[in-house]
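Only one chain is given next, in structure tokens, and it is the form predicted on its own.
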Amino acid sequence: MAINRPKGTQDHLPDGSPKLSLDTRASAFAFVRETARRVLERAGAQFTDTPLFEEAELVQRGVGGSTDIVRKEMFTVYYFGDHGGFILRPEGTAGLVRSYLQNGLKQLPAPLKLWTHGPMFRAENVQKGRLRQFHQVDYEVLGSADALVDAEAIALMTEVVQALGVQKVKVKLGSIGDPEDREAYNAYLRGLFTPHLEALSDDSRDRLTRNPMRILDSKSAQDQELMGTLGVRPMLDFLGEGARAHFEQVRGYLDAWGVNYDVDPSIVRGLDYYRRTAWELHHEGVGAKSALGGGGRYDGLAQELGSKETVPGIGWAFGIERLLLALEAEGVQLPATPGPLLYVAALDEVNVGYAASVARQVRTLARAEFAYRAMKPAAAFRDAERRGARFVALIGSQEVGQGTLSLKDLQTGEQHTVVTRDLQSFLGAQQSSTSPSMQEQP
């Protein structure tokens, strides 16, 4: 018996394979990434990576004890003695700033902008774009608490998803307050449930008492009918005067830059190092959860993981598989990949081990690809077009004995006969005219 991928995850294909979507598209992940590289590196972010797995006890307290995450979808990895095990990542946040502190991060210039792409995992349900493996693009900023920050970040994640070419998203902005206000909060919602005990799904009970703003983002449709008969007050109502005041300046710098938002009393964020800005971006094509990510100021982060002093932080990340459901959505196109410049193909066995030398001497340049065995004309252009080539060169003994090259353009069907040593001067020259499309991505 065939054995197959594990459920909840993806092949990456190339383009041209027979089972292709834009999903499983590799050609549309290295898109994706590389958008979010040029925007974000443009506004002084630096790439940056950490393990694909970390200690147990810092996802636990970098993503919550608490949360369905931790409590039901965590890949542990490895266990010995009495360690706490490793855990396969399920976000990239926590593993940042632990990086952050671990390498002293903190002596580069102020606020850093950190950015970083790749593989996380969760055990939960497979469905229509949510994986065991999924792909993240996250954003984080560290050292600086001000309100500036967090509107920079709101709009880089617009401005990644747009130069994508995603263009009917929605922020949806939330505040959560101080540690004070969160304390008002969550008193508010003990009061207002405690009596209502017997109404409540099991894991909410047990919210009610660790983390009561918990219960706000249960899924329960028993929890979800009880807040709607109780009428629950929205966080923003309890907001302190330096939590408002820092909301408003968020919200003043938005409206400036023409950021589109929708303020959302809903929102919130379960864990105390969670502060002040919340927010999520939303596309209503992606289905009934159109979450495409989110972010969120968490300036008691650093603390959590055991550093000794206060570090401002705020970060956002989306899933590039549901990105590209909301591309799919909008019917975007994206790039098609190019095929290479240049072609080489030998017209008999013995010049087989030149047509490739000339080949590997255009790559300083460009794309090129050569045939590994000797062609006929007929059967050489077959090959050159199913690749996508743009010249094709074929090569006999008499073009090796005049040291020249007989080339044809199969955009134009023009023909061109090039002095070898004068190659990559002629494909330079017309690459340089070559549209958009035909060029190799950046």
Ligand code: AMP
Given for the second form:
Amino acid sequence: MAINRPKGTQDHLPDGSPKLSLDTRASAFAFVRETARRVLERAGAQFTDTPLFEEAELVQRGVGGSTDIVRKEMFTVYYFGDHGGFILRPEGTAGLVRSYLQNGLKQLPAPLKLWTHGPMFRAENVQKGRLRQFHQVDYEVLGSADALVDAEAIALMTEVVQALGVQKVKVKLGSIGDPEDREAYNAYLRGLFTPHLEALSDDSRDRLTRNPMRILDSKSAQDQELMGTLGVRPMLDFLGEGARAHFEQVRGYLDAWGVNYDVDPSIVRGLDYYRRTAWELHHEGVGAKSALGGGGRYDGLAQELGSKETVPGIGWAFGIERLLLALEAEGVQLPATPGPLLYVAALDEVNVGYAASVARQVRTLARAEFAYRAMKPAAAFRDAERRGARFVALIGSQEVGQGTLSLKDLQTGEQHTVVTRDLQSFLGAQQSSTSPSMQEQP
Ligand code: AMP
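Starting from the form predicted on its own, produce the coordinates for the form predicted together with adenosine monophosphate.
So here's everything in the complex, that chain up top.
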């Protein structure tokens, strides 16, 4: 019996694969990562990486014991002799903040901007856009509570997405206030829901005692209906003076920079360590219930993870698969992966090694490929075209003897005779004369 990959995972495949879709195309993931790198590193973010598995305790405290992720979706790591105290990471923030604390990154100039990307794991019910191994791009800023940091983080998130060519995105922005504001809001919610216990779902009755704000996140139709009839006041109504001023400042910067957002009073993040700014990034094509990404300020997280001091922090993450679905929905064409600049084939078996050496020399300059056995000219041209090559060189004993090459440019159909020693400089000149920066501007 053939062995298949686990449910909820995907293989990332080379271009040209028979069953390719945008969210399984390895080069599409690379394009997203490289675009994110360009935008984020120009803003001063540094790439960091943390382990794919962490202490279970870190995930419990960092993500929150009352969340679905911790209660139902954690992958536990077992290995010989171990009791399973590790968890495959379900998100990136907890690990990055742990790394910041453990490695003394506080000594670096603040605010410290970090970014990472990689696989995340959640044992979810699998459906379109909801996988068990998915991939995120993650940006975190540590060491500043300034509203300007929040605004920049939100703007950068939209810039990454726009740099990828996705247009129809909208930031839904809210604030969840300071801890005392949330206490007041939770008291209000308790008062509101307690007389209607029987109308709440079992999960939400439990939330009412532990953390009433999480009821607002509930996906249960029963809860949704009750909330509709009760008319729940938004968290924004409960902001204290400090949180309100911060929110207005964030909005002020975003307005001034022309970042597209809507204030959405329904944004909630129930965990204790979240503070103030919270947002989601939505796209028309991915469905209202599934965000492309989300972010928020988490000034209380470092202490939750054992730090004696408060470390203000804010961050966001988007799912690469969801983003690729959005690209697909908008019909955005990703740049095609360029084929080799040169393809070399020998016409006789005896020259196969020589043809390979010609291609290998070009590799310090560009991608170059060769045929592994002798080919007839028609077959060689077919193979070169299939690989998307720009120039083709066919090598017979005459070319080897004279030290020259006859190159055909598959783009223009032109033939060039080039002295083999000069091949690099010939190809280099061709490459730069056709590179985008040298082309006429439209
Ligand atoms: P979260 O950490 O839950 O706020 O998720 C941030 C983003 O990661 C979401 O908006 C999605 O784009 C992506 N994401 C979360 N869970 C999944 C999943 N199970 N499958 C695919 N993408 C996901």
